[in-house]
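The chain below stands alone and is given in structure tokens; this is the form predicted on its own.
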Amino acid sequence: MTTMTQRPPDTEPEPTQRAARAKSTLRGQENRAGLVLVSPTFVIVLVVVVLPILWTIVLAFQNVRLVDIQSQGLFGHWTLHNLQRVFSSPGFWSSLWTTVVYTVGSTLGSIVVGLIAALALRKPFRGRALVRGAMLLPYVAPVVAVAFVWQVLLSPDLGVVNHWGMNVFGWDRPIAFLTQRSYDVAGVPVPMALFTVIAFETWRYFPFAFLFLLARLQAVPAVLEEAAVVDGTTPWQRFRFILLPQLLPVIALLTVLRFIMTFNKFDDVYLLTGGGAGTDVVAVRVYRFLTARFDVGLASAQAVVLAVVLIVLLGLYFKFFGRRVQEEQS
């Protein structure tokens, strides 16, 4: 009679243990390989982004000028004097309001123009690829070049715009688009220089919105619009009830991205007007504090205030409009 020995129930077979150890070793190797691959990106972000932000915050709470920057230690004389000077400096609140108006106007303008261009170029026609490529020219062209072109076009003396306006539209005198703070249109004062800078920003960055919106429009099933046409809907109804709900997530994303980019914008405004004639945005003020006064602490405090205001505005946007976008999607 053959006797059979049973393996204790609390012990696993040896092949199963080897497989578990091999699986654990493989998982550890994958984790280490992932860390090795991520490490260069982490170091770059740390050096290029995180450390400058932390250093700016440190300088914002210290009285330091440009000549003292090398000898300034990390644990120097901390003070809130810079923040007090920022909020009490003349023109700060008007500059902040100008920044908000400039950002909102440029963001809405670029998205609206990009949406119109995407709707106009979504259907095939001869030469559509060439026209689509030309749409990207304002976005890919160097900002110095396009700013100089706008300055020449809008010049009161040599500009083509004023020449056409006086000879074709009957203007009584040239308009200084970039140096005139206010201009009366039908008795209503219009901030001319600020409006011109917003128009430039809209023209320059509408291709950014155009690419996003056109890509989303190409993904909308054609059967939806075909069924709507059979039901006898108007073009506005097809846009309002079919296309717009599909575009809302992309529009929300574009709004956030363009708001962040425009709120911190410096080069466009500085190249066109130098911050004069009512276009003194906060980013230009930071540059002036740093280059004209050589006050690194005050410039850093201004930059920190700008970042805090941007965070607050984005928080309000997500609180009141982010939920609406999610409801529209559902």
Given for the second form:
Amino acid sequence: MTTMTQRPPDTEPEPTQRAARAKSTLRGQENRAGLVLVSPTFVIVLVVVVLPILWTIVLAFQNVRLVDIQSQGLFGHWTLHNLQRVFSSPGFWSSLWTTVVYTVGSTLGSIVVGLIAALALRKPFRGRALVRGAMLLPYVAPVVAVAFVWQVLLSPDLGVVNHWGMNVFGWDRPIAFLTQRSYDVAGVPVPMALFTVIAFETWRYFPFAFLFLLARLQAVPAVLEEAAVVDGTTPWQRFRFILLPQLLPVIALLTVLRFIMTFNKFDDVYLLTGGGAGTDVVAVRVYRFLTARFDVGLASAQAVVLAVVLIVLLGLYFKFFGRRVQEEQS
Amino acid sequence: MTRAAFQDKFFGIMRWVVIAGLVVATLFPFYYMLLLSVKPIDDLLLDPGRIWVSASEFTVDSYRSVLTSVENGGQGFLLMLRNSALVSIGAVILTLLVAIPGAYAVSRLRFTGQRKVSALFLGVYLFPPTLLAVPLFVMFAKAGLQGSLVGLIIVYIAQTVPVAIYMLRSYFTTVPISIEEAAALDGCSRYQIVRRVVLPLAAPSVMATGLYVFMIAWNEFLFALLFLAAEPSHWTVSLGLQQLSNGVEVPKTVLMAGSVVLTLPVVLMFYGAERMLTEGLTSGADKS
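Please give the corresponding structure for the form predicted in complex with the partner chain, as opposed to the form predicted on its own shown earlier.
So here's everything in the complex, that chain up top.
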């Protein structure tokens, strides 16, 4: 970022000797053209992403509500009060834990299902293109629509899942998948609503992993496997020792991408459960602080804490798996 | 039977079980959505387990209710469809206008900070949208953009430009540089090179990128909720549908009809150009 700001794409450069020489060379021309072409992107990302992020960090250390902002300057009274309130607010730690479970569960789920799907669809068969197209539907469809379909499907009174569950599988009463915090399965309490939300997330994002893994699978040279078949290996061995190592860099990259996106996810949980029944992820809390109480300071502080936790977790991840992800990106 | 032969057989069968399971899991919710949207609510309540619709009960009343304007007692989804279309198409055009030069520069020109630019743009996704929500909410309130579609378009550009550049860049680099040099020798300016040589060659990837942006803008919910909630005449379909579900006494069948209305345009567009899109998105992933 610093290098970008050092050389703004000025149209009228200072007529110093160096600038004049740079102007005359092809290399200098290329440099200026590059900066000019990239500047619209840079400006919009700066105004709508970078500045708001910096401002959030500032707001997190100020005591403001939405109504005060008009009257208050950008740099009002500095305070750690908001952070204190975030850490001491009821449900903060459980909410953070819920976010982590939700993120890890959804990331794992979508990648595992995506991998199984990619392996199943690897070899051509009649209608493969159709099946492949069908599998992208959950990813392409609008989140609001699919969240409502799931709500209706799982609804205790008119949902088809509960109806079949009671009539075919002999459940003694309907299961409130999205509104029940915990459900006893053979004496073990299962966090029902959280599991359902993770299942939804897995369903919606396995196509993303599937696409990337299928593309990578098809680039694995056929000779490798043919040689292994000749050597009398089993399919499992071929997967474990030939395909999986080839796929690991993509899996590592997918893990990072899905982790980041799910960690910050708001829509899915908000639409499915509204953050109730033990699915109170941090992103939904931020929204609630912002809109229900207009407490900008608290909402910002909560958002900043979320971002810091994410960065720390990513830092740990890269420390252990860093080389693999870099391999994939290089 | 040897272990290899057993596994061959086992995985051969499992493969079809998996495929069948996945097809049901992905398609059934959409079938259910469609089914409920053409069923009268009374028939649904009577027998929730019946997953087909008979000719006698088939009805388009739910769609009529959803699409009729608010003045005539409906839910006014036609107006929302127009809003969504405006926002999405606006976002596509503007994002491409911004991203094409940017992607060209990143893939072709050596300039100060070139390598850092890509990292910076991808870093955008590191920060939660909710983190942006607070200041954008305040900024837009101050700039008078709150409740306007223009404000929403601006946010969507910022959200989609990094991916757009990422997708376009990988394609631009595949255009042989010698073609560009030939055009330059023939006296083309840089603008002409991009306009007449690179863009026509990269047309499929530009289309794919445009579709992807359209999909994101059409499906987006959080920012629409934050900026437009107080302005019903500017609601997008996503927001309108969510607000509808909050309403009292809205039958689930009407909700499902609204979901179909929301889903159909984006799904039709996607399958119209599926190949281009999936190849554009993953073209960076299959290099060995």
